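In the block that follows, a single chain appears as structure tokens, in the form predicted alone.
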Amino acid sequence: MTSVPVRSIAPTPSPLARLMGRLPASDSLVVWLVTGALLILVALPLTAMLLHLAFPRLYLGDFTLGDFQLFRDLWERRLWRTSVTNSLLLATGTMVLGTIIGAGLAWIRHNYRFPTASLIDFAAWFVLVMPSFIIAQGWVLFSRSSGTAAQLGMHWVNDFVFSLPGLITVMALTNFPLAYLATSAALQWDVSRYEQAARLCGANAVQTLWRVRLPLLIPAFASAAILVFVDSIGDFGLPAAFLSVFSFPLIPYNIRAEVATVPVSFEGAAVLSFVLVSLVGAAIALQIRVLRNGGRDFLTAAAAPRNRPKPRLWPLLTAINLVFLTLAIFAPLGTSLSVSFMDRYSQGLTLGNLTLNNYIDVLSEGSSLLPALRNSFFIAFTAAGISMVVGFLAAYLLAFSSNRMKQFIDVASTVTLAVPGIVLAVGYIFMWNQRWLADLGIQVYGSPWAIILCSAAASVPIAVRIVLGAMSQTPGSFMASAALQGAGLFTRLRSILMPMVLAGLLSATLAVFATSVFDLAITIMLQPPGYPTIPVIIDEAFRTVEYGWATAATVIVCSLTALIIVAARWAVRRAFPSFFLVSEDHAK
């Protein structure tokens, strides 16, 4: 009896199966998905305002090559002239006075020992998160001739804080906490045995000093610089709230001019924007340079923090820090807060001019705070989901794939940081107020998700940056064990890299949500008609002189911001409590 054999049939793969099987592997579709994200992100609108520069009716469609005729009229327009002269000895004053104050805190932290030491660091981190433009107008309400100082009796405060040295001081303590925090993490380290065998070979206090201990900082004050001189020259938030007391023009807020009356120069914002990037490249240029020419790598495994001694002169020390927190943050946010409390600004802080009634104004029904609340937080939540996701992924390949768009990603997740603001939302006027986009019905320009996309792309470097750092602790053979038990990316992902850098994820989530809460710049510039948002109408409101309802409005979109990152940090932990625990022991 013959055997027939049986033939096998395959099953039929299910449409969805063939469908998975034609997507690329999981590894090529993370780059795919991330490159295509930081190019609609970034790339294209930064590419598009340059694109402007050579081709100014690109927005009608019209490829005509342009006479760069804005390009030399920049020095014949007298306001333009103005503006860029403003900014640059703006930027250099509050670079060498805010270095000066950040540097020298941190060395009198690191120093030494003595009461309300940390309470500098509160200071710094404070300060830094603070919107610039609130900052800002809680000075001008300080120094105003009928302001706090004036009720003080110091009435020169309002001839020197209008003023360019006054504009200086503002913004240095403003930007002071970067030269604070790039300063601190080099004065940190006890580096005294090169002192001593410098005194060993003859060196006197002062050549010690001039020939080992300064050389080392040299990239650390760079640096500090540096940051402080980037951060001020791109800021728009200080004209902003200067603008309806001072005139001085700078370049921020004449690209927001360009483009806000009519008639519409895109040419000439595309003109500032470009000359306002360039000073910041040249800047970062030179930081480069600095970094690599330095050379100074001497930390050892036997580096230790330093010993700080407690001096003689510590009430002095004492008295000097808290004299600058006074300046620096009870100056003008203690005058914001004392202000939402006042019947009349004029009339100062009396007794009998104490009121609740700004803040039920602020809160009473047909208040424009509540729909720019709902919309603001709407933009804030979806901003940081979208950079989130972006910043994880971006992480995940930068830490572990060798894939040769990684160069790409690592460039393109990295250059918002350099931009400001003001320059990354003209970049998406021109790539989104395209009448080929409108003919394919494509409208992001003038919707909230003009808002939306560019807030996330000035918050991607943030989001890649805290969490590449908490997944470059992780070992690559974790990932590769789980690969070889047959786990794909996503479950990897999941499993082990999730865990891990949990903590940095939320941290940079919520960093991300405070951010673009507050960013004037971005909103003011993409903001749709009918569509009010937080920064703007407390904006309008200080400029319009209803110093109460903006005092009160701040106040409470600040607690409430604050409040919702305390739960959100409180329910995560609370819903994924191992997840903290294996960062934790990881950390250790």
Second form
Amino acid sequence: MTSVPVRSIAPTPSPLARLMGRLPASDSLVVWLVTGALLILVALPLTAMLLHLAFPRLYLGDFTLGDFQLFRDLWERRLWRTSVTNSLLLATGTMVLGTIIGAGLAWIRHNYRFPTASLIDFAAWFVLVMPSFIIAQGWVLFSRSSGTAAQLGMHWVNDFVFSLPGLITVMALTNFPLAYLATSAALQWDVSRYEQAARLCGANAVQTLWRVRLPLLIPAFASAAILVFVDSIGDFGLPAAFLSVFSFPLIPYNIRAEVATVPVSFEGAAVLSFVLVSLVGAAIALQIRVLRNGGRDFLTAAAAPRNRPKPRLWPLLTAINLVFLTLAIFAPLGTSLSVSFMDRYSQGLTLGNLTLNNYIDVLSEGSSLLPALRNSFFIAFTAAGISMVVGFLAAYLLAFSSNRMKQFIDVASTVTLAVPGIVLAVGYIFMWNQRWLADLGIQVYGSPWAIILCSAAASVPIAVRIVLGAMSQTPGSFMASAALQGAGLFTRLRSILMPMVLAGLLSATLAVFATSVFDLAITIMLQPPGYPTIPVIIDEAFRTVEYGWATAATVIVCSLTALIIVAARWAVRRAFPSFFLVSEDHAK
Amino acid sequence: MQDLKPSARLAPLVLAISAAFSGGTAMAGQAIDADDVDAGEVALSDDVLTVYLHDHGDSIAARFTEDTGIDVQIVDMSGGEILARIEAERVNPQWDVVYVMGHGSVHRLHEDGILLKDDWQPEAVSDYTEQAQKIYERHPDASWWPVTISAPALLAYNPSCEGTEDITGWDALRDPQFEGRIGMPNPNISGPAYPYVASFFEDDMDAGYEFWQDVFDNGVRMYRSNSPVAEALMTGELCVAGLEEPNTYGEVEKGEDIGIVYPEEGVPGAARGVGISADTSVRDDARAFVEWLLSAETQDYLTEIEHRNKFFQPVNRNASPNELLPPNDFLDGETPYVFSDYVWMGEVEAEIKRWFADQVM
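If the structure you just shared is the form predicted alone, then what does the corresponding form predicted in complex with the partner chain look like?
Next comes the full complex, this chain leading.
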């Protein structure tokens, strides 16, 4: 869901770009299209949510001004107060621990050479792509009082995991990839000449580390920390999974509870959403401040990939690495895998308890998995298609156009990074569940389109940022010279930009596809009745303690999704080999 | 019901979106297949009866269509979810019939004007058992009817816990010897849990708060629904729990070692109620569904079918009792249900639920 927010590229237009600006501008059509799409996807739902804060009975067509009593409930109601405190404690703790884990791993990975080092990269991407509720369910099965850990004789795991420090640990192990990837980018370049200069001036090793190396890395650490904070505080999957065995009120689950339990309170959901977005907004503002004040222009042409020695301590590093991977991946996912083959969960992993029945149940006639698979894949394909098109066109405008709508496009295509999925979904309910829309014959709420549009909106920033990264490497002169020779805008987009960024576009689309298949927060809020989807049926099976069924379905769907991703990559690379040569040469 | 044909109602949007991406890739001209909207079971359409219900949906759908020839789309959700959906869809209801645990909740829909107001009554009401008659006669003109009666909670225990053999009444929940090993479903999330907790408030609100405060002080654990409570009871995480009657018998049927107590103070009783939407466009089909659900044949069928919670106590006196159930002292005679005043229960619902929500830590 989250990636590093990159600031907008190319603020000052080059002479060539200015020339392009004077060319016959079919840009305005693209601007109009992208603006319209972002309005529908992002701006209107969020505006509708804000309107609800002012007019709580808006969905009934009643424009009575709210009395804002609900804001007072934030400290008067124990549940709300507790969930705000809990959310802050959990996210702050996760921020600290997750950053230590992620940055520590990145430090080891980029400073030393040892066996199994490359597994860290694999683990980081793997955990990043896995939906948090699936990982969390693995942890619940692992640490319950009769779970895998207890069967292995580790009874203390239950007491530990179902406590605040335990939740922080689990969440840090789920969110460390963000910190790892954010700090890796800074750590993989060698800037030792600054350190050498300091040593020449008489600084000792500690002073060098403290005065030179760390200040250079602070922006990276700060970004990593804020990313982990933002992702933790808005996460819905983990509280949903843990709630079946452990009461620990958090804001995201309470938002869901406000609209999904009696008495229904849409205004309560709006207030809690507003609080959540404010917390995220404050964190991001802090990040922008840190980035502005920190020196980050230390990468010059003299930077080179860091030279990594193999230290004498390499067996220790390997051991740390393997223990960590076991914890982060094997404990939750290994547990899920093993439970999927158990006849009865309470009897543990014994030979007599092994069965394929769960898989047979999941795949048999009448199982809800097959319709849910079809529905979820349809949602994910369509959402990926939408965010690919919007992302590509928006990135083009951000990189090459100087239209005055650019600012809006920049903000609107970034903002959902900071808006948790559960809040975005609340905005979608407010936006689309209105009588006048129904009277116009537009029925998005209660149809799969609500999930599709909301998933696309949540994914647009990822698509835009990934594609923009590839596009900003493409010189504007290519586009300008093609235009001078009479190539129209769409010819230029198709024959110049597309090939240059195809690899990025493919990655972005597949990432959106994978996250949309499993997005519990958006799907559970917007799922039409009688329209089963993967995350909801798996969550439901887990809730009604059909662990065998839930884990077997998880294994099948994860494998299928991975298969589709691998197949799509392979097919596209085979169909357009030369496009990939271009981008790979570029990467070298 | 409004026009539900998605391909039709989405046409403007689809056009707008295909126009928006005139590059013409994934979206162009793609309307939604009605089959997709309905998981491939039944095509969603304006004319098809839509029922929101909790549990055993599949068995009902097939049998109803077989018996009456009327197409039906059954939407199976949890009890709390159904009521919340109905509220969320108030501006634009998508359902025709609701069938859910807790007749108090159904009656509140009637009071809010969400249920149909006219003088039609199903023929089967004349065959109601004595218990059902008592509930029905309180509001014979409302558009909802009791379908089955059960206890939203009785006391279930794990016999391997010491001291459980002496349990006789609800005070077990605040007995210090079970401290930290008591469980219950969360009344804010689970449908049957509200009538259960509310019954303790009926005589005296303060006494109710006092009782539940003691239970909280004794370290009660709250779960999202009844199934995890039953599971925690089985694994020994819990010793004593308030557990829904159908759920309890479901576990007994599976052969789990579980003790049952019908407390001497009595068990709360609640009916599943069925009601018809004021907004329905298929009034006759909705009535046919209610009539069918209350008929002796259907009630017999519901006592026999395999579903998650094997317990269905008929309200039609011409139907036979449930043969799937294990022997029980009460099933031969009359279960000592205590019925709460459901109108009162609807009035205090928000207050009690809010108090519970604030106790959950």
